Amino acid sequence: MTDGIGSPERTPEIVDLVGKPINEIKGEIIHKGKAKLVYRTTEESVMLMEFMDDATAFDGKKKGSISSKGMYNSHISAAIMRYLNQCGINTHFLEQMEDRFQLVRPLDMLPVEVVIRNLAAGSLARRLGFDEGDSLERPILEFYFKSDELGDPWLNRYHIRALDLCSDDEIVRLEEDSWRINAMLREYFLDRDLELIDFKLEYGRAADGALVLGDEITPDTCRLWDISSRDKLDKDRFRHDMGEVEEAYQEVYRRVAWED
């Protein structure tokens, strides 16, 4: 565990939690996701997030487990969130705790996912007839409705407003922050010989109403290719039964979070 360079200033509440074992601060589960659990802590203003080895794909239709994924993803996301905090992006991340846990700020998560696509891959390639890896004239930003029951359908601004998922001002903020994050992370990963093909971002409202980046940034939520070999180092290896899944996560961990 590091001192959290780039993390929000440590309050007395955070300092107190950092000094205690997980089992002393972990309260009831308040959210159970596909690969993470969120718990209350002994401090109302701080939540505890646990990263699991569970893996899902295709809106939960494919399920499995990837050995040590929770540990790798927790450290990878911590390193990236810490970097974004340092660059002025407001994130929920506070502190890494042991190998699979993070202290995070509580957020009221928006049911909107933001996807940035730098190269053609996945559903974009299938929908628009690109070959995987094709260059795009410019990156693409897309919105999706976070709903497994509906298959996470694509949204535009008009859908978002009709469903009252967020305000016009919040839509603008989501776009502006996501473009900034994309520019930062493309350079960040390039410095580590990785190409950021596409990735998903999730935001929530803090207690004061501010939009804050939440969730995680990991090989679960990004497509990452080795810059030289073009090997896939992300969840596509699980989605498409490509093998060497744990090794891919371990390699991203080695490049991003070895000293985390």
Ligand code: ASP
The other form holds:
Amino acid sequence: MTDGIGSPERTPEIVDLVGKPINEIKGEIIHKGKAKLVYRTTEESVMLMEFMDDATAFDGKKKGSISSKGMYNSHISAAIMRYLNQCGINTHFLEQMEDRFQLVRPLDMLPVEVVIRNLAAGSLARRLGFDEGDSLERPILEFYFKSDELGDPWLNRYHIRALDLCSDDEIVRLEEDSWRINAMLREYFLDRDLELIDFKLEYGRAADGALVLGDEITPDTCRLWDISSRDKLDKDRFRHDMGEVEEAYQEVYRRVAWED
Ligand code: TMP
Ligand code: ASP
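The form predicted on its own done, now the form predicted together with this ligand:
Every component of the complex follows; first up is the chain already shown.
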């Protein structure tokens, strides 16, 4: 459960929704992602997000399911978003509901993913010839275009402007906020004996036009390694058929969300 500290505006409408069963507040589906669904609620200013057990990789080419992932991820993301809210980052997160559901603010999502890399892994290692876990002289920030058809291609600021995905000011905000979030998350995970190798963020515009952090922060969207054993505790276990996939999510859940 959540005490709402740091959550943006715990308005009477939100308090009212929190007390109701999911089936009473769940409206039509307005967005179907690969691992999440977003529903309208009886309140126009509040959406309901459902975290599914479905898992995909390589632009949806690999498909599967990870038992209890939806529940683990919903609680992990809630704990992290609450922490970021408390640190002064505007996020869409409002309240954790039962099991795999959370209340979030409606956002008009930008079709841009921001990836920050503290160590080399994944596509960076493949593209530039690093070994997994190689250190970098300094962390890297990258943009990707959210488009399964195009295979989420890499973008730079000029591509973003040429495609008119967001303004120059918004690009600056995306970069500044993402670097701040990286510093906060590295410390947060280190306190839990996890090293944040890399992660992906998505932002959207709120009704007043402000950029707000949306989506999720979970082992689906971060690479997290145990600080001493360097065991991978994230979706790479699913991507590369490494086994003990559910156990990895459960372990991150244990370290991150149990204190809530
Ligand atoms: P990459 O090394 O495959 O480019 O991934 C970098 C980080 O971004 C990694 O933590 C996983 C995350 N990520 C997503 O959340 N969604 C995606 O579609 C991809 C490709 C990566
Ligand atoms: N989430 C992406 C997909 O389903 C890629 C990934 O995470 O590896 O295709």
